[in-house]
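The chain below stands alone and is given as C-alpha cells, in the form predicted on its own.
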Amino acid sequence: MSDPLVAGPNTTGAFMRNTQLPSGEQLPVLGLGTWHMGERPQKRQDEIGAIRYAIDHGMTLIDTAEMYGDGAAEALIGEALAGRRPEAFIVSKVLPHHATRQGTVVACEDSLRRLGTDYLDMYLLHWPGPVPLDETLEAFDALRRAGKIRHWGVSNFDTSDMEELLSLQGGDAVATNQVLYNLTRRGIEFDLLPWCRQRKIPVMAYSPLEQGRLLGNSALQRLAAEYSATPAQIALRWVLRDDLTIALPKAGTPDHVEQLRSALDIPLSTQDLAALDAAFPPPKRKRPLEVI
C-alpha cells in the first residue's frame, strides 16, 4: 500500500494525499461532501466556514448535486468560494431523469448558476436511470468541447453497468465512479472495486462513515483509544488506505473538517487492518450494488 504525501491541486500551500484521474489529472484523495447543507440557514456560517476551511487545508475537492436540497448545497458553495473559484475542484451530478441530451445541459447551465462558475471540474450521472446512456454522453461531450465541464463521470454504477457504458462509443472517457463504501458496505471490493482499479478508474466513497451509524463498534473504539483518535478518523482512515479511493466525508464546521482531515495522519498497521478485517468481514461473493 503505497501513501504519498504530495502536494494538492491548490494555492494555499496545504499538503495533500493526491491520486491521479485517467488523464493524469491529480486531485486529493480527501474531499468534502455536502449532502443535507445549505439547508438550515442557523448553520449556514458554520457550513461555509467548512468548505473554505477546507479549501485551505488542502480538501479541494467539493463534492455536490443538484438533487442536494433541490440546489441548496450547490448556492451554498457557490457563496463560500466566492473569489476563490480557482482552488476548488468541484463536482456536481444530473439527476437521471434530466439525463437526456438536452436536459442534462439545462440541469448542467442550472447547477452552473447556482454555483457562481462558467465550469465544473467533473460532472457525474447520479445514478442509472430510464434516458439511454449514449444520449448523456453526447451531452456530457457537448458540455465538455463547451468548456462547461472538465471531466465526466458517474455514480452508483455497478460492474455491469461500467462495462455497458465503456461498450459504448466515448464511454472510455469516464473519469470516476461514486459508489457508497465503508467498513459495513464493502460488497464493491468483490468485483467492482478491481474491476476499477485495473483500469485505473478512481472510486469516489461517498458516505465513508455511514453516516455515523457504524462508530458505535468496540473494533474501531479499540483502535480509537490506541491512536488517540475517533473512530470516525480510524473509520476514515481505512477507507483511504490506497491511492485510488477518494473519501467524501460530510463536514459542517471547520473543527469537523480538522478532525477528518487529521485522520490522514493515522498509520493503521497491517494488524490493525486485520483487526478490522475480521470485525467487518469483507465480501466473499458477490452482492448487489448498495446504495443510500
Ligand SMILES: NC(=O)c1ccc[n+]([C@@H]2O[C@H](COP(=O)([O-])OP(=O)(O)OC[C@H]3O[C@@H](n4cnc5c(N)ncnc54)[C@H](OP(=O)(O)O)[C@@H]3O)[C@@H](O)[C@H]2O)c1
Given for the second form:
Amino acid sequence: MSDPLVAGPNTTGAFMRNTQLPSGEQLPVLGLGTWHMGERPQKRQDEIGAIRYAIDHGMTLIDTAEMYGDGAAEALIGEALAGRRPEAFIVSKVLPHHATRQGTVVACEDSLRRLGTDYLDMYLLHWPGPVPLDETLEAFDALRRAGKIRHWGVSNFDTSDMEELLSLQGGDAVATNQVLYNLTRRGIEFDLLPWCRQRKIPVMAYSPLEQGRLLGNSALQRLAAEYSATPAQIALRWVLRDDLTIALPKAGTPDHVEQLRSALDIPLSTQDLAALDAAFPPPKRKRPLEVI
Ligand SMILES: NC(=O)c1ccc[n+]([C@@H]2O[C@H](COP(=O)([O-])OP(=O)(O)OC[C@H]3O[C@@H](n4cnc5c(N)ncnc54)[C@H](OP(=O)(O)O)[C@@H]3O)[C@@H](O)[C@H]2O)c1
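Form predicted together with the named molecule, following the form predicted on its own:
Let us now look at the entire complex, which starts with that chain.
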C-alpha cells in the first residue's frame, strides 16, 4: 500500500499507529482478538477488563465471530463496550454455512443483538464454504445499504479465492482478508500478501502468537532478553514490522494487553529481522494457505 502509515490519536484520544482501508478510512494496526473469550465465568472480569484496556489504549479494533463460543464472545464484547460503542471498530464473521442471501442477514442481525449495537464496522465471510460467493456478496451489499454493516471482507481466502472474488460483480469492494500469519506461518509472503498489497487490500493477521506455541522458541527468547521484552512482544512486533499488516492477538487480561500494546515501541533492527529470518525462513515457493 502506498502511504499507509499515519500515526495519531484515534477515537479514544490514545496514540496508535494506523493503516487504512481501501476507502481511505484509518484503522489501528493493532487490535484485539476474542476467540475463547466469554466462555469461562471465572475469567469474565479479566476479559472485560482486557477489552476495555485495549479500547482505552488505542487498540480499538475488536475482532470476533458468531462462531466464538456460539455467540458468547460477542455477548462479552457487548457488555464490555456498553455506552462506548462509537469508540470501537468491531469486526465479526458469518459462518460459511450461514452465508446464503437470507442466512447472512439473519446471522448478522443475531450478532448485532448479542453485541448490543445496530451496526458492525466490518463483516467477514469466515472461510470459503459451500454457498456461491455471489449470494454472500448480495447479502453483504444489502446489509451495507441498510446501514447494518459499514464494510465487508473475507477470511482464510487464498490468492485463487481472492481472484475469484474480484471477478464477481461487486467483489472489488472487499475491504480486508483476515488470514493466519506469524513467524511460523509465513507462506502468505510468497504471493497472497504482495497480491493484496498491490490492490491496497489490508491483510489482518490472526493468531500472531501462534496461540502461544511460538513463545518458547530460543531465537525469540534471545531477542526478547536483549530488549528486556517478552517473546510475545517480539513475535507481535515482527508481524507489525512494516505497518502494512494489521495484527489481531488475543489477550485475556489487561496486563497481557498492555504488554502487546507496548510491543509497538520496540525498535527491531535489520539485524534482528535477519536473525528471525534465519530462525523462521521465509517461503521460497507457493504454499497453500494455512488455517487454524
Ligand atoms: N479468521 C479466522 O479464521 C481466525 C482464526 C483464529 C483466530 N482468529 C482471530 O485472531 C485472534 C487471535 O488469534 P488466537 O486467539 O488464535 O491466538 P494468538 O493471538 O496467537 O494467541 C493467543 C494466546 O496468547 C496468549 N497471550 C496473549 N498475550 C500474551 C502475553 N503478553 N504473554 C504471554 N501470552 C500471551 C493468550 O493468553 P491469555 O488469553 O491468557 O492472555 C492466548 O493464550 C482470535 O482471538 C480471533 O479473534 C481468527
